[in-house]
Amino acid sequence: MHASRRFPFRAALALVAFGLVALSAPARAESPAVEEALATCTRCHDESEPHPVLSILHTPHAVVADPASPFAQDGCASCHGPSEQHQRRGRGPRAAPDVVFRADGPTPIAAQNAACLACHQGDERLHWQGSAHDLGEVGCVGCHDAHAIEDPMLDTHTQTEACVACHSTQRAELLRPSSHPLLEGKMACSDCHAPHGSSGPALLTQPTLNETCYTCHAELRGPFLWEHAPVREDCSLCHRPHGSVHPALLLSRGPWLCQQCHDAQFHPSTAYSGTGLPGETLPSGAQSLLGKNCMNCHSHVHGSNHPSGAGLTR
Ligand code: HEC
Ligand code: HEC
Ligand code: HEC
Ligand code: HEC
Ligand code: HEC
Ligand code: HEC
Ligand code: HEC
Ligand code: HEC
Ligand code: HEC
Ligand code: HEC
């Protein structure tokens, strides 16, 4: 009896024990083992360098109270390997690091990102495997850079010029007149791509191309009474999404748009120019076609919910 009454007492001071282990372990990179294994690269390696490697330690990688971190774990080693043969001085050049992360370097680009995905595999990267990235040989270092402070591809003023250096027909077309606020850092190429693969088209960030628009264009998802059968399907029949000579994104100007669907009997299916009517005069008939724009009356090409829409005029 006089024991079990002070076995609670025992439980706690135990209790108070497990704690301080508890509140010291995400402390480890001050942990001897840890400053070690920070140590041995770092006699080498530091913000001299051309590339500072310190920078790291305020990154998301080196939150030490997060056990998942690199510098929770094996610290430089977690991510390059133990590197034993690098750190020896012998005859010849020195040997690499057992991961080089750069895609001239001797480390296979597999590799380099199997090293990344043994903490980031699933969540966004699960349909990196066959990705167009994957496939065309694009490391994660390809477009993060894991040692910088601020990695630009998480930052919407700086993802897009990160990614049109290897997209420059891309960055070609961001330039025309209509195009959407990327480069105003208003809209970034990750709003409408998901550059680790997805299960759509071209990377879309969902299943299919005018899922992807309407995520933000919510209004024209539908149904309307009156649907334009093209806009269902695909609205890049339509539109250029990176960009265009055209106002609105558009493929080409009206009445050329609209004609490269409806040669329409009903209405001429030539750009109009007077020529070819009778007497190359204006018929009234004909003068309220003439130099205009489908638009000006089908109003509503995305589709209508007017009681008599079906024309699309209203
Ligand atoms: C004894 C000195 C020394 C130590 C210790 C050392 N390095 Fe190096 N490291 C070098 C030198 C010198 C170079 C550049 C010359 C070269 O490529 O051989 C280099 C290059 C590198 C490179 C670039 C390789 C490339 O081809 O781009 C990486 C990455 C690297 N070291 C990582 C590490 C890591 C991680 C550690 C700790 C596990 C470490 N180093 C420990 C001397 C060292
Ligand atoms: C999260 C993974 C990761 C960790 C942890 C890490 N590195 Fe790196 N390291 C990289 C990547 C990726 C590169 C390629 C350049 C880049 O993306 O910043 C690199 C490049 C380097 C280079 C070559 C720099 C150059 O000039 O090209 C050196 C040297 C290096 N790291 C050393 C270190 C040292 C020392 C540590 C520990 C303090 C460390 N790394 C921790 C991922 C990591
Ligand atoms: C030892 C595990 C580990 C390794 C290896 C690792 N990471 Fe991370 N990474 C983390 C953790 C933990 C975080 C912070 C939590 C999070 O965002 O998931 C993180 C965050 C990130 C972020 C988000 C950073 C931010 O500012 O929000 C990027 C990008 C990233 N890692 C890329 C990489 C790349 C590229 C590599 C390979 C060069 C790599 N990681 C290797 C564990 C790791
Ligand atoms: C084509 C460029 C590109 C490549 C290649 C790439 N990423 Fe990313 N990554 C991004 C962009 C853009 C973001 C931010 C937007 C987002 O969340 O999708 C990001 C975000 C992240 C994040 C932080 C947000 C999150 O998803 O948790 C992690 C971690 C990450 N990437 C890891 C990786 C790893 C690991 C690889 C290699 C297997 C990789 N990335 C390859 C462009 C890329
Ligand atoms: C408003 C959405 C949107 C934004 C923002 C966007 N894209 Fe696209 N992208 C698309 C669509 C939709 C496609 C599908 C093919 C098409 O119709 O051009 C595509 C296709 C692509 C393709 C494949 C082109 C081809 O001919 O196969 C590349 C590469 C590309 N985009 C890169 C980028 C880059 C880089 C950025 C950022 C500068 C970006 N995209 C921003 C919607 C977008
Ligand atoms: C290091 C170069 C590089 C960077 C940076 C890069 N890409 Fe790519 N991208 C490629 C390569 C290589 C391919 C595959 C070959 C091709 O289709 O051109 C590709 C393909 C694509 C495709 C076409 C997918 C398909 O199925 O046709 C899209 C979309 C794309 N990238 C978007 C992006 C976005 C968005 C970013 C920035 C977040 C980005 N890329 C950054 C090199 C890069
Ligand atoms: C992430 C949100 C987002 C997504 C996804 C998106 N857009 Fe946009 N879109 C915008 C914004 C923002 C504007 C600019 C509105 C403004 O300037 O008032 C815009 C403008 C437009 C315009 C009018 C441009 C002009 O010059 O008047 C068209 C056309 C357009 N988007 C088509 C599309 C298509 C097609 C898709 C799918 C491939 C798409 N958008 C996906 C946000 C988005
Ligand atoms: C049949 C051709 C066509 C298709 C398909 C089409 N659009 Fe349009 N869109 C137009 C025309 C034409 C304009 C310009 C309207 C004007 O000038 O009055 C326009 C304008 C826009 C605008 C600018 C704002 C507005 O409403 O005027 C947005 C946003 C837009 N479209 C988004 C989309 C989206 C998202 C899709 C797919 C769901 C789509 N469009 C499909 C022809 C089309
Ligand atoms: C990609 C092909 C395509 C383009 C481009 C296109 N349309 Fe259509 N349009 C169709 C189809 C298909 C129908 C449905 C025809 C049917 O149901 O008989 C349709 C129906 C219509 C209708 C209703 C006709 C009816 O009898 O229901 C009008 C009005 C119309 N389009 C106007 C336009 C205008 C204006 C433009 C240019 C902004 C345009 N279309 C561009 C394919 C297209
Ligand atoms: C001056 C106004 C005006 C212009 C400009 C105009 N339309 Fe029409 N269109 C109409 C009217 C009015 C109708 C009948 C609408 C109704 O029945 O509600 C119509 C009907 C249509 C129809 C349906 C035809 C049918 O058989 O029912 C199509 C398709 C069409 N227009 C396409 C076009 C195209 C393509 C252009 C440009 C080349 C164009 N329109 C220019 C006024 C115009």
Given for the second form:
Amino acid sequence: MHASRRFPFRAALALVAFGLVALSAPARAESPAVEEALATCTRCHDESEPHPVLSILHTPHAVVADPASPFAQDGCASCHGPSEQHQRRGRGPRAAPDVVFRADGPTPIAAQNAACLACHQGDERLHWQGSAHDLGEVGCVGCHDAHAIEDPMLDTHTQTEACVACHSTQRAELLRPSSHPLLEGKMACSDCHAPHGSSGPALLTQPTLNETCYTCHAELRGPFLWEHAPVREDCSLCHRPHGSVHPALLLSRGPWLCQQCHDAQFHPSTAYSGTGLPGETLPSGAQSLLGKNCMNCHSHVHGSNHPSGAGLTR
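Next up, the form predicted on its own, please; the one we just looked at was the form predicted together with heme C (HEC).
FYI, this one's just the chain on its own, none of its partners or other molecules.
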């Protein structure tokens, strides 16, 4: 084999040996066999490959000292299969590998995912079977790149771009004036959603929407002396989680949001709208709320611990 094509693997072994982790005695014994197996693949799949493949040698997938990685024994075949027909030279197009990791490739998505799940079965993948992405036949390679030195799904910027590539509605909502800072890279979709499956609704990381929100907004968890019933029930009764044209991700601006429930208590039961501007005849008491907001007074709308906070005003 040409020396220049063997260098990437030798360089990766050197990085492992001197930088990342020291090779154990069994790994040293197996590394020549792995190098020989790789020589067959890198004879064609070298630095000139349109899709970078040699970068996998600098990732956790190709650490030969890791006993949890089958790469130490089988090299590329640990994921792509023996691919004997693919290795044979002859006239005409070369046969594809046994397992081709590509959304539009010849290998069914289920078979591609099975190759990944052979190792990645625990932790957050426990709920993969029967999840929304599994039933939608979403392949692991649709989001992840096993050959990349840095998986794009582990970066807050690139993860969001990968998610909204399919979830176009959420992409549009994130562009609204009030939104969670996903596009800015200050948080990721996986902070709230478990893409590999969840026991909660909408692939949420927690069993309920409120519990998911409380992971960041702990100050709103309570319990409070004076509680606001819809707050305890569901945050989405008032807030739109991905983005809104109203402040604080609200479904609509106060007082209209408040009057969806509070239509006849203490204040006039008139549903305020764009009418009733100064100079017009206003309903009795409506002047007190004209151009204002219920939350100007009821500022502790999520709950209050003040002895006089029954109206959530303090």
